[in-house]
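Shown here is one chain on its own, the form predicted on its own, set out as structure tokens.
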Amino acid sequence: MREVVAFLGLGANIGDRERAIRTAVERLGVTPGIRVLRVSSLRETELVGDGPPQGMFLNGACSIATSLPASALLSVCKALELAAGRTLPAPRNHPRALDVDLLLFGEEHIDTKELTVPHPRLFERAFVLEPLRELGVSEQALSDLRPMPAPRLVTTTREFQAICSTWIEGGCLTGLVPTMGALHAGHGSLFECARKECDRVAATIFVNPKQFGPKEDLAAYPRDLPGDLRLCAKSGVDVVFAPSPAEMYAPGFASNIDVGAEGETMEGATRPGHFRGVSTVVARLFAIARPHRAYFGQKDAQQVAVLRRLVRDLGFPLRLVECPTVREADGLAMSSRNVYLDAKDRAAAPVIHRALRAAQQAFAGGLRDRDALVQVATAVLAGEPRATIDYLELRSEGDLLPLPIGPVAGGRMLAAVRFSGGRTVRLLDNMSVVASFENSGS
């Protein structure tokens, strides 16, 4: 089989460090499919990164020629660590009897759950780079192998699909966060949730023309791709897909997805065609990325209900994750459209949150009549002259279908309210009437 030149990092800071490293190199040399080419000098270094107090490391590297695939070579490295007395899996940056890292594997870029090559922290560590240079790896080769800063920005469907396919084939649990950009801390919470649960995270930034009506603010919708990329980087997003409308909807694109009862009232009635556009673009993103999980904010509760229906009806093999609404200190739900509020409307806008909390507090106090609970919230909104109610409804949890007149066991209050000081800004919010009053601001 064809041999590949690979480079391994070697380190230890417990016991006889030099002996552990020399023994590992000797065992590599008698492993079928591996020839040891060169071994660098060893050097003492302190721990890089956070970790418990511990002794100095002895570090070096070696080059090998191998006919093994990268995954098999990784297994050999782990076996050497176990033989030296290391317990696996091991906490990061803790003392170890032996550390054998696969740094480079030919000119390949590998991105799987178990292995990333070049090593993701290679270029942060002088104690790795210096031995590699000693072994003959040129500055140009290192430059060519240096990974692009995260997140990687892609604009074509083909490239995004290829990246996601590589992750899936490599056993990664993948998370997708679809957005329209103009990102804020609310989006950041979605990215962070995905980061905690998934091996790889992709965000999409696409102002979708299909979900805007002819008189809506498509052209004026806020756009800030550089700022969006900074937030994605801070939140640990791996890839950002930011296509053009022509890339998402090629000439002749004719397939659209209609939705059922979840999308027919409230936003569906106020903005005809809106949820058709949402469902169509999200279904397309699901088909391109094939994520295991997709993350959406609870602020857009009706959208979540529509997309849950979409996932069920079309059988997308993923889990839709609904994340809590993120609010400003005064209770206003974070939204990309908040930037349009003038100073007076911004001061008035938290009335929506106060109205929802008033209904929640009334429910906690024993009020159970559907219309009476709506009236409690309506009265609070009516006290703010800058606010105009588009709709205010108490619906069943989950599917958001209408509740019957009379007593209710719970439900979710949903509001759409317009503020028209400088320019008309329409804000959405919602809240369960059952959740504890103390936690309702989260």
Second form
Amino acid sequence: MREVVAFLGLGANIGDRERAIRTAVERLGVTPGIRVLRVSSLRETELVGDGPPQGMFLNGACSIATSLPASALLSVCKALELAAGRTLPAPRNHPRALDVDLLLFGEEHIDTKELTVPHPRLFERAFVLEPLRELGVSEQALSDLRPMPAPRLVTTTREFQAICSTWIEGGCLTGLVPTMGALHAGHGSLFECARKECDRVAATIFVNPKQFGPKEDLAAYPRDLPGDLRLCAKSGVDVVFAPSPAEMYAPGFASNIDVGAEGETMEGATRPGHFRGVSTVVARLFAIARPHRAYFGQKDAQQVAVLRRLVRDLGFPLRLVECPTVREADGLAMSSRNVYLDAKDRAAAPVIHRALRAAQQAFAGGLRDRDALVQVATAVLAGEPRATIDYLELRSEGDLLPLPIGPVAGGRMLAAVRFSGGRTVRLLDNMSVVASFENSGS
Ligand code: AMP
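Starting from the form predicted on its own, produce the coordinates for the form predicted in complex with adenosine monophosphate (AMP).
And the full complex, kicking off with our chain again.
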């Protein structure tokens, strides 16, 4: 039977620490499918990281040859901890009678819900590295095994698909956050939301040519991959997929998604083909990554409505999560395009937020007529000569269908407003007219 050489970390800081470690090694030696090869010397170390005050650790490592799969070896490690009197699940960085960590398993990289090998904190810890060196693990082997710093950047579909498949097969709940890069705190909030809900988070950065019209700003769209990677790292993104257009759409790519009426008004009317491009790239990303959840910003509410229909119509087995709009302190919705505003337009742009809030306040004050509510917001925007309304509509909440003339029970007001002091910048925003003022960010 094929044997793999594996390395286990051994540590304890309560009770008879040396005895607990020696007993664990003896138990390993009589476990079917395991042969103990070597045991390192033991060393005393302080707790690394935060935790309650506690005694010194005794740490070491052993090498074994095993015919067990890694998942079974992990169960053996847990059983050794239990046998030593440790209660599981144990709070992190609390005193422990015995810690047995699976550090290395041959040359394998394992990334499942239960197990990450090489052990994620191995390379930062001298008390693990020293015993490994003593057991004959070379610097070269350590450097080959060292994982790329998070987030890992991949540019090929094949690699991204393989990583996502490993996560899924390992039982991880996976989250996908599609973006066009030039990331800001609005994107950051999507990453953080995904991080809270999922075991693994993938961000994609792709300025999708299909969603730009021939006269639009594709070539000039802001790009900042180093900055984007820093934000992804800070937000706990595991992998960033940043393909080239040729990688995303192989030569001969011909299947595009026709989104129907939901994509033909408002943004769709101003930007024909926009939602066709958005839906095609998002469907392609769903097919590659097969996420359990996908995260989008409410800032682009019509995009969310179109994508909800896409998920329903094509039956993608995932949950689409809509995250609230993140704003600058003066109310302007964060957008990658805000950098294009000249100083005067930037100072004027929060008028969009004020206009939407005015409609919200009017609704709270009892105004119910659809067109009168739109008129309230129009009047605020008209007071700012730098702003030109592209569209301003009150639609039904959720599916954003047109509302009939007359009284409304609420809805979402959506605006596209142009500023042309420097170059022309079109900004989008929207707000629920029934939301409380405390929640007016969404
Ligand atoms: P983009 O890179 O502009 O395609 O945006 C990628 C995702 O981030 C989309 O789902 C957007 O709706 C979302 N997003 C953009 N700006 C914001 C914002 N200010 N707050 C929350 N989400 C946002």
